[in-house]
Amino acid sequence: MQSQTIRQPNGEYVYTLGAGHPPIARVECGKSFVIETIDAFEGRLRSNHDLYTARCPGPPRANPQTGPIYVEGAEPGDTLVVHIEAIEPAEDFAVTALIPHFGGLTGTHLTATLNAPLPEVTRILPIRDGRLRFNDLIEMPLAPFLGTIGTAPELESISSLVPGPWGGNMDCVETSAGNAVWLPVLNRGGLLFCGDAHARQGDGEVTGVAAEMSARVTLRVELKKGLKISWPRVESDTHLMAIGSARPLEDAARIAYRELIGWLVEDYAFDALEAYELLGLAGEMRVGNMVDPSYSMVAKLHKRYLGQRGSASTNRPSLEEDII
C-alpha cells in the first residue's frame, strides 16, 4: 500500500508553530507517511546569483514548515515519537549562503556591534550519487537531517526559528534517519510540523545557515500515553539523548544533561547522583545550533552503559570494558 503522502496546501508554508494553524492531514499511530517539505528559503535561492536579502525581503522568511499534522489519539500529557525513517533530497542541489547580521562570526541583531556586516554571498551546493559538493576541490558525504522538527506549542505561536522544549528549530544532527525524536504533545492531536531539510551541517551551523535543501521525508509516529517530558529527547541504535534550548549555551547545555538524568532515572533504575556521576565520565555532547535566538545542545550516553533497562547498577558494565 502507497504511503499517505502530506504537502503543504497550495504552497501556503507557515512561519510559527502553533495551535492557530488547522491542520493539513491527520495520521494514525503505526503508519509510515511522507512529507514534503521545501528548504528554508522557500525555494527562492537556485543560483549563486539570489542574495538573500533581495529574493526573500522582511518580514524574514525562513524556515517554512510543512503542518501542522494532527496524530490520531494523541491528547496533552502525552509522548509524541516521531521515527524518521528517511530523509531524501527532493532536488539536485542544495544552498547555502552568508546573510546580514546573522552566523556565529558576525554582529547580529542580539550580539550588536558597530562593524558592517559581513558580504552576503550564495553558494549552490550540487548532489549527485550521494555527496555534495562544495567547489572544484571538495566534496563530501551527504549526511542529511530535519533541522526543525516540533509539536505546537500549548499557549503561543512562536517563530519556526526558535527552538525551546516543543522541538522546533534545533538544528541538531541527530534528528536524522534512523532514529526517533521524542516531542512533549502540549495540544490535543500534537500538532507536529516539520521543515528545515538540511543535506549536512557542521557542528554549531556557525554560518548560521546549513546545506539547506528541499526533502521527501518519511516518518512513522507512536505515542507514549500518559508520558509527560519536559524537553525532546533522542533514540538511536546506540545512544540515548536529550535536547535543551537557551541562552547563554551553558544553559543549554545544563538542561539537556538535566533531561538526559531525568531519563536515566525514569526507565533504567538509575539514581539521580549515580547518574550525575556517570554522566560525568561517559557522557558526550554536541553543539546543535549557537546561532539561533536560543542556542541548542546535545547530551548523550552511549547504551553500553545502561545494562539490563531496571537492572541494579552492579549489572552495567565497567567504563574500563570500554577503553580505547
The other form holds:
There are 4 protein chains.
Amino acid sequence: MQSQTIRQPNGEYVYTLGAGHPPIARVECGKSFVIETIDAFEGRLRSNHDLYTARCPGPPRANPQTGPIYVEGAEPGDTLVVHIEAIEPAEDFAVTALIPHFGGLTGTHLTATLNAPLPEVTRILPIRDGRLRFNDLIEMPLAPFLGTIGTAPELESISSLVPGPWGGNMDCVETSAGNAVWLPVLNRGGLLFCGDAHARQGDGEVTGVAAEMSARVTLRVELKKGLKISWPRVESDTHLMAIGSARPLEDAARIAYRELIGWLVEDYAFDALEAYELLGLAGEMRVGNMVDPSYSMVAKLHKRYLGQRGSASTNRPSLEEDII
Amino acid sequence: MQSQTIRQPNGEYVYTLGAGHPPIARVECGKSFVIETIDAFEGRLRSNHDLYTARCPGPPRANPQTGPIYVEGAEPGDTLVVHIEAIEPAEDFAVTALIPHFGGLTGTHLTATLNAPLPEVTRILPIRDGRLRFNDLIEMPLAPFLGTIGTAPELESISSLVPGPWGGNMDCVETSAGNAVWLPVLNRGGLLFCGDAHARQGDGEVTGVAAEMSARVTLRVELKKGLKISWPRVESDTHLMAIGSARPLEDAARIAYRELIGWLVEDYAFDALEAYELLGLAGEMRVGNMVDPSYSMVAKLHKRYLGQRGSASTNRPSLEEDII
Amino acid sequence: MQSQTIRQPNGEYVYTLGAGHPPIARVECGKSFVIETIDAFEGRLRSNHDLYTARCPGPPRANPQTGPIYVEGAEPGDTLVVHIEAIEPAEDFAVTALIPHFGGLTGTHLTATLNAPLPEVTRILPIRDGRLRFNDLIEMPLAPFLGTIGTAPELESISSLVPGPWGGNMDCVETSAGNAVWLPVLNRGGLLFCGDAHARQGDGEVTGVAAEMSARVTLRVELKKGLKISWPRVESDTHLMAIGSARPLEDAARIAYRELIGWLVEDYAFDALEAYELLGLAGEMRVGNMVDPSYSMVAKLHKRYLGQRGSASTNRPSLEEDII
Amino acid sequence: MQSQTIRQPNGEYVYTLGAGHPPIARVECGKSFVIETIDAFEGRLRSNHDLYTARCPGPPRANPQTGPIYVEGAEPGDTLVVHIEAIEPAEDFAVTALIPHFGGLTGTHLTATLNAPLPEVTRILPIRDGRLRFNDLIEMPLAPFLGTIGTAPELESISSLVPGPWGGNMDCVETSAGNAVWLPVLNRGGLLFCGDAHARQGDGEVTGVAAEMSARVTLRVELKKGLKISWPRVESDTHLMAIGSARPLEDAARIAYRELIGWLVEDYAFDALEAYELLGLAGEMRVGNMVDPSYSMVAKLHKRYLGQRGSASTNRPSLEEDII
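To test you: the structure above is the form predicted on its own. What is the structure of the form predicted together with another copy of the chain?
Shown next: the complete complex, the earlier chain at its head.
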C-alpha cells in the first residue's frame, strides 16, 4: 500500500500560515504521508547567473509553503506531534545566495543602516553521493531539515518568513528526520504547513540563506489531546528541546529555556528552580536563525539528565493514539 | 450637512489588520468622517474591581478595532494620508491597568523569566474639565491620540497588538488631532483600521497600558498617488516624522531615522549623508512604546531645519486631491 | 573674588575614569569653580579637510577628560551633586564628523557587518551670535551640555567613551547649565571627570558625533552624605530624571525608569507600583545616545506630577551643606 | 624537573584585569607552568547553607583572578597563544547557586524589572570518579574549563566579571584543556589573568553560575609576533573559533562570525564573501554566556571545511617559537 502524496494544487504555493487557506489534503493520525515542498526561491534560481532580485518577487511573496493540511480530529487546545520520517532532495542540487540587505553580517531593513549592500551572489550546490559540493575544494554531508513547519495561528495569517509560537520559519536543523515536532493546534484540523527544506545549514543561517532545495518529505502525525503548549517542542531519541523565536536573540533563548523548564515540570516531575539549575549545568542552546524577522533558539536537555524520572514519564496519554 | 459616522456593525470589533475582513464603510478623499472606537479592553473594565484576567479574554482577542474602511480610489502603491481632525472621549473616564507578565518593568512572555508576576491592578481615571484624575493628589491634562491606526498589510492578517510597516499598534502620541499620518496602501481601498484611543500616555507606555478610552474620532483622508513609503510617516505643523517598529528598541530607532532621511532626500532635496549629519545635531527621537510585540520609535525633524528647501518642497501632487 | 580655574596639567588629558589618576585639583562644596575642557577630538579637527582617521589616534586614546577633581569631604557611600552653572564655547566653532564604522546607521565594531564603511566627513560648524551654522541654509541655536561627566568607578578604570552607573560618556543633553547631576561617590574625594562638551546634539547622537567643542564649564558641588544611588540622577527646575546606560536600548530605558521609581519611593513617598502607573501616563523618556559602547536613556517626571508630596519632600538633609 | 607553580601572593586575588597590578610571576614561551585558581566565590560557599548574599561581598569584589603573569618577550601588537594543557579540580566539590537578580531567566540590574527576586539557593556538587553529582538521581561528567582568561586591556582596568576583546569572563567551554586560546597583547608582558574554573557548564550559563571550583591549571604560552587580533580566537584539533562579547546576543554572534571570517581570509586564503557563504552552510555558533555584563558567543568552523587550504596554511611564523 502506498502513502498518500500531497502536493500544492496547480503549484499555487501559499506565503502565509493562516486559517484562511482551504486545506489541500486531510490526513489521519498514525499513517505516514508524503509532502512535496518547493525550495524557498520557488525554483527560480537554477544557475549561478540567476540573481534573486532579478528572478524573485521578494517579500511577502517569498518562502512558498505546501499546505494547509487538515489533521482529522485536531481541535484547538491539542498539541500536534509531527514525526518527520524522511526528507529527500527532489533535485540534484541545492542553491544558496547572498541577497542585498538580508543576512546576519549586513545592514537589513530592520537593522537599518546607510551602508551600500553586499554584492549579490547565487551559488548552485550540486548534490552527489549524499554530499553537497560547495566549490572545487570543499564538500559537506547532506543534513536535510525543514526550514519551515508550523500550524495556522489563531485569527492571524502570518508570513511564512516569520517564526513564532505556531512554528513557521524557525530554520532549525532539529526539525529533521527522526525527530518529532510538537506544534500547538490553534484551529480545527490543526492546519499544517511545510516548506523551505534545506540540504544543510550553518548555525544561525548567517547569510540568511541555507542550502535551499525542493524535497519529498515523509511525515506521520499524532495528537496529544488537551495538551496546550506555548512554543514548539522537539523530541529526538536523545533530547528534549524547545524552540523560542523573538528578538533580540537572548529573548529567543529565554523563551526556549523557560519552555523547556515547563516541559520538565509538567512531564518529568521536576521542580522549576531545580530544572533551571540543571540547565545551568547541562542545558544546550543552539542558534537556529539570527536573520529572520524573529530569531530562533533551540534549548535542549539530554535525556540522560532526566534521572530515573525519564522512565516514569507522566506524558499525558493520547486519546487519538488509543483510538487509532 | 453632517459627517458620515462609522461604527463597527453589531459591535463585532476585529482583532487583526488584514484584507480578509469586509469593509464596514467607504469614504472619499477630502470629506471628514467620524469613527467610533471602543477602548482596548472592549469596555470590560469599568471599576477598580474589574481585573483584566477576570474580565478579558486576552490575546489574540485583544485591542478591538473599528474597520476596515475602504478609501475610494486607493490602489496598492499609493500612500494614504489620514488627517486626524479630532479625538474626543466617548465616556467620562479612562482606565489603566497592570496586567500580569506584561509591561516594560516585568518579565513577559517574550522576555521570559521565572519571577512571579507583579500584582494585577485596575485604575479608573475620571475625566473632568479636560483633565484626567490619577489619584487624590495628581491630575493631568488630556492628550488624546489613537494608539492603533493602520492599513491592511499585504497578504498577511496581523494582530492589532502588533505595530509594523502598515502602522498598527504603534502607541505613539504623534497620531493625534492636528497631525497627518501617512500609511502605505497595500490593498485596493487601503482598508483603514482605527482603535485603542488613549486619553494620554507616558513615553514608552511603560506599564503596557495607557489611559485607555472609547472615543469619537474625526478623520479626513487624502491619497498620494504612486508614492510608496516603507514605514509610516507623520506630518505636523512643525515637524516631519517617521515611525519605526522593531525589536530591540535601537532597531526601531534606526528604521525611523533612516525613513526620515529617505523623506528628506525625496521631498526636500537633501543629500542622504547631509541629512544624516543634520539629524545628528537636530534630530528628535521619541519612544512610542517599549512594551508591544514590536517596539515603536518616532524620529522627528523640526521644519525650521529644512532650510529654504522647506518652501520649495517637491511633494508629489495628489491626483485624488485634484479630482476632488 | 575669582573662581578657581581648573585645567589639565600640561594638556595631558586622561582617557579613562578611574582612581589611578592623581587629582588635578581639590574643590569645596558650595564654591563655584571653572573647568576647561577640550573637545572630543582633542583639538585635532580644525578644518573640513582634517579627517578623523588621519588626525586622531582612535580608541582607547579618545574623548579626553579634565580630571580627576577631588571633592573635599566626599566618602564612598555619598552622592555628589554637581550643579552645572554655565557651559561656554572656548572657540568660535564646533565640529562634527562621520567616522568609519561608527554611528547609529552603520555597521560598527560591535554591530559587526561586512559592508563597506560610509564616507568619512568632517564638518566645521561656525558659532556666531549664539547660533551654530550647519550650512548655507541651516542654522540652529546653541544648546551646550557636557557629553561626559562622571566619578571614578570602584576598582575599575573605564574608558571615557563608556557610560555607566558612574556617569561617564552618557551624551545626554540634560547635563546642561541650570541642572544638578547626581553621581555616586565610589572613592574618597569622589574624583570627578568632565569633558566632551557639545554645542548641541540630536536625540541619540545618531551619527556618533555631536557638535563637539572645547568649553569653559562653571560648576558647584554639594554632597548628600550617606545617600547611595545606583545610577546617575538629574534634577532641573521642572523635572526629576534618572539616566540608565546599557544595551540594548530597552535595557537602558528599563534602568532609567526603575531608578526614577526608586527616587519617587525614597524621597516623595510614592508606592512603587503607583509610581510605575504614574510613569505609564506621564513619564518622559529621551534617547541620550544610541552609539556609544553602552546606550543611554533619560527617564523624567515633571514635578507637577509629584502632587503635594513635592512640597513635603523627604530629601535627606546634607551635612556638608549645613557645615558650609 | 618540575613546572613552575604560580599562586596569588597572600591570597590577595584581583578583581580587575588591568596593567596596574604588579606581575605575580614571569613565564617563558614554550615552558609549561601551573596556576592555582580559586573559585568564583573565593571559597566562601562550602555548604548548601552558605548563601551568596550572606557570605560574599558582591561586585566589584567578585570573580577573583590569579595574575597578572608577565610573558617574557610579549609586546603590544603581538598575539599571545595560551595552550591549556590541563585543568584539575583542587577540591572534591564544585558549587552552583542562584543569586538574586542575576541570571538569564530573571530580571537583573541591567534588564531591570520590579519583580521580586527568585529564591536564593546554594548547591554543593560533589566530585567523585570524574563525575559531578547534581542530586540523588542525576550525575554528569566533569568538563572543566576556565570561565575567565584574558590579558590586561590597554589603558583600562576592567572588572573580571566582564568579557571583551581582551578575553576576560567569557564563560566559554572552549577554553578547556587541549585548546589554544589566542589573546591580544596590549601591554608589555601581555599580563595574563586566569580564574573562575568551572567543573562544567550548560550553554549560556543560564542561571548565571556554573559548577564553580578551585583548580590547578597547566598552561604553556607562545607568541605570534606582530599579529594583531581584534577578538579572542581558539584553536582545537578540529576547529577554528572566534569569541565575540557584546549585547544583545546577536551582536556577540556577529562579532564572532566576522572575526572568524577575518581569520579565514588572513590565514587560509579565503575570499571574505566566500567564507561568509561557507559559514552560512557549515558555521557553528555556541552560546558561551547570556548572563554576564556582555554576552559571549563562539563561532566555529570545522577544519575539514578549510579545503586543501588547511594544509597550505599561511600562518605567520613565530619568532618566539623559532628562538625557543
